[in-house]
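Just one chain follows, in the form predicted on its own, and it is written as structure tokens.
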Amino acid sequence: MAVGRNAMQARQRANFILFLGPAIVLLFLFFIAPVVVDIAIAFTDMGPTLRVTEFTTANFERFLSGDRRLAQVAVTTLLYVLGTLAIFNVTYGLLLAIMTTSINDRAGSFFRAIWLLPRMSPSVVYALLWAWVIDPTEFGLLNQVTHGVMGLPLIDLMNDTPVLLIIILNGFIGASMGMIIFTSAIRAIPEHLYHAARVDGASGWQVVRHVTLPSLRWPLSFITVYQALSLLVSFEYIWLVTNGGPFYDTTVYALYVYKRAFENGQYAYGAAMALVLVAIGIAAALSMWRFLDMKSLLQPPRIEVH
């Protein structure tokens, strides 16, 4: 019996081993250890020169009274990701996925797929388009429409309103993602739950409220926490279309955290503001579990059907 047990026990260390071992050590060389390494460089004076003459905590000092513009950045990265994820990454991507769902399959997998073209295209080749678009000349596309057809003055998003520009921008691209999860989800959704509410004389909009979002709870949940958390340290569209300009107007936190270390060579303050970061990260994402409740919509069912 002894033996049998102890023989259970070393399968299941091996089977342990085989396939949770991979990913814990991934999860080590790619999440940890920069994150350790992150922690040693912010403690030093290291700059262009790569040198460490010094361990101090002069970059906490600096980040905490001497950077004049981290207030700007601050302000800007909190409209960016509010406004991103409150409009298009939740909102718009829950209109997506209600709007194809309500009509027949083969219609509503083409729009899904036209709003997945963005995600699957190059990072730069949307970011060409653009500033194509966005071009304040009357060759831009937005001012042949509005100027060039409607005969209004040349639009300038750029300098107009560019954190306006910027939500737009990831907003686009980034709504695909919650419009697939919560198709999928709605697909889920028993149909008799659908023929009742129609069978006791509710609307599409009754039923869409009624039904549809109470459904939505845990992807809802699921896709601000996860879209708020990939905003707070995405930058790319950003840096490529506008580079944080014009001045520091469009430049977000995790944009200047990359400009003060690889453009400027400030390796220690950039790791400092890099940790500061994660800080924020982790008790943003507390924060939202405790005020969104996850906790209970990962409990296990109370009723086993067997």
Contents of the next structure:
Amino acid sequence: MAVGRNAMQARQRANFILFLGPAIVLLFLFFIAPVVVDIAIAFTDMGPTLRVTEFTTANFERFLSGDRRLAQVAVTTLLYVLGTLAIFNVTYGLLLAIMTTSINDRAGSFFRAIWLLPRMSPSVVYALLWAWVIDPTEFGLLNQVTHGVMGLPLIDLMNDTPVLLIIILNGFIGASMGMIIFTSAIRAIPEHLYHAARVDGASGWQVVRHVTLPSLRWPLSFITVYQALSLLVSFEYIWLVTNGGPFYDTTVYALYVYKRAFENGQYAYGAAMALVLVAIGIAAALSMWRFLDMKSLLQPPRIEVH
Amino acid sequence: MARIELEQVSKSWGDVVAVEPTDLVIEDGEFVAVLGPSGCGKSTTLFMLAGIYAPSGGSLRFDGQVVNEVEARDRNVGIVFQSYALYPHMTVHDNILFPLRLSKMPRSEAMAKVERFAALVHVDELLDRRPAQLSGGQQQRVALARALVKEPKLLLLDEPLSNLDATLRLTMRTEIKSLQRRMGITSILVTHDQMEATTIADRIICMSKGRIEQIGSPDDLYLRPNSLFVASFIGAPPINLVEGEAENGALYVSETRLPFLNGGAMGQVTLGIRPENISFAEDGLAGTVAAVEPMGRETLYILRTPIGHFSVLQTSSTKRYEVDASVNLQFAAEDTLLFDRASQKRLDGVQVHLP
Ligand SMILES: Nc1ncnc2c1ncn2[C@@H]1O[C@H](COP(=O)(O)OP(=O)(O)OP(=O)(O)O)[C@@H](O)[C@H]1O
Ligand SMILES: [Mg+2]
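How about the form predicted together with its partner chain, since we already have the form predicted on its own?
First the chain shown before, then all remaining chains and molecules of the complex.
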């Protein structure tokens, strides 16, 4: 018996390493180690020459009181994240999912494929396309239509509505993720529920309201949390299309960090600001976890491993 | 509350024909049962009546009004789905309330009705639970309450009792029947249980491969089946079928000669005799017992005879025979059913007897 128990414990240990080992190694290499390095640099005075001469909290003092640009950056970031989520990643993704699942299968797949294209095209190509679309002269694609065909005055999105531009820019890509998740969630709803609701007297909208949406509670929470966090840290499209401009109008926090660190060589200050982003990310994730009851998203294991 | 008429109603998906053009009239307040093997189009027919599927052809009338184009929500039908289809995020109470809520019934009235119908199907203790917290039988009863609560003019039941235990099934059966009588709802019950069909329904519809094979009273289907299919589908244990050749006023099965008593036939003919209509006797068709299956009140014997295997149902109180015992079989001419194998139809009035 004793031997059996020892063997079982040994097997449990082996299973632990086998099942969780790779994930732990990755977590350490790509999350914990960078954060540790980041913390270390944040408390130095590392500048363009990469030399560290002293350990200091000056970066955080600057962050809290000395950086006049920060307030504007924070507001832009908030507008950008909330706007993209509310307009595209959640709402439009949901709309696309509901619409493409209620028309016939082939047309539905076609429209979904179209909305996947921005995500699948290389970022640089996508950015170049946008640069052409928003070009403020009459050669820009948008102006060719609105100015050339419809006779409206020339539009300069970059200067007139810069934040809206970066919201659209990211939203076109972000909507597809929600669309896919919501589509598969809608597909998983048993067809008979729709039939039952129809027979019970529901109109098309009432079917969506009483059958579809309640089943999407978890996917909706997931997309909101996940996309909020990824919008918070991503800046590649903004960087490629507007480079944070005009002036600082589209400089979101992550881009600001990047610019300070890599364009101005203020590595230590950049690291300190990145640390704040990590803290915000963790806090946001945890509070949303509580708030949206993410725990119920996690299922108990289907099979038990001993 | 509604007279249902189907005129050449059919349903197909591309090449798949689920229901062939069908004519059928169900009288106001009538209770009919639909019997048939899996995949014969029972659910599809119900779905067309409910307005979930649009018929591919023909016209469907409620009280003389063509309803082909009328949406499900405007038909006032109640349906219990084979899969229950309860709304998973709503409590039992809200599930039953849902049709009333959509019909904008005053809240107090709706609440009272929910209570009443929940009590009727014995789920009044479970009103706060969600469907996932119910057993299959409990879910089925909730589905029944949800279908009944709006007092529909047509009630469609797609195997609504299949998950209940035998006792509960019997009570629910009686319950449904008396409810249907009281409310006068035209009802259609799909079932695999012949007992259920025969006890609950005024008429039984027997379907096969998308077609109605026969409509009639339980006696019609049992005693006077139109076709080989109905004869073999109705009755448990199933009818004994023996294939033979008819000539010179008798049916020949291998060497055995069974003279025609009434009428006659020619060509390929199949003889059917139900297991309960065969008895053991001093003389008659000789056979040996191949298997004995006690079934409680009755015992089923499988017998080997020169003209094939026969199953014979005997009350268990009579003399027991062991395996390999030699026996003689008798059956009365009026219990024989004869079918033309080419057309699969029953030869009306034709009977055979043992020489
Ligand atoms: N949506 C559909 N698309 C294509 N074929 C279908 C569809 N629904 C049903 N069928 C086909 O139609 C036929 C009849 O199906 P139906 O569900 O009416 O059978 P049923 O008599 O209710 O069977 P069961 O007793 O197993 O419930 C089957 O051959 C089935 O495969
Ligand atoms: Mg069915």
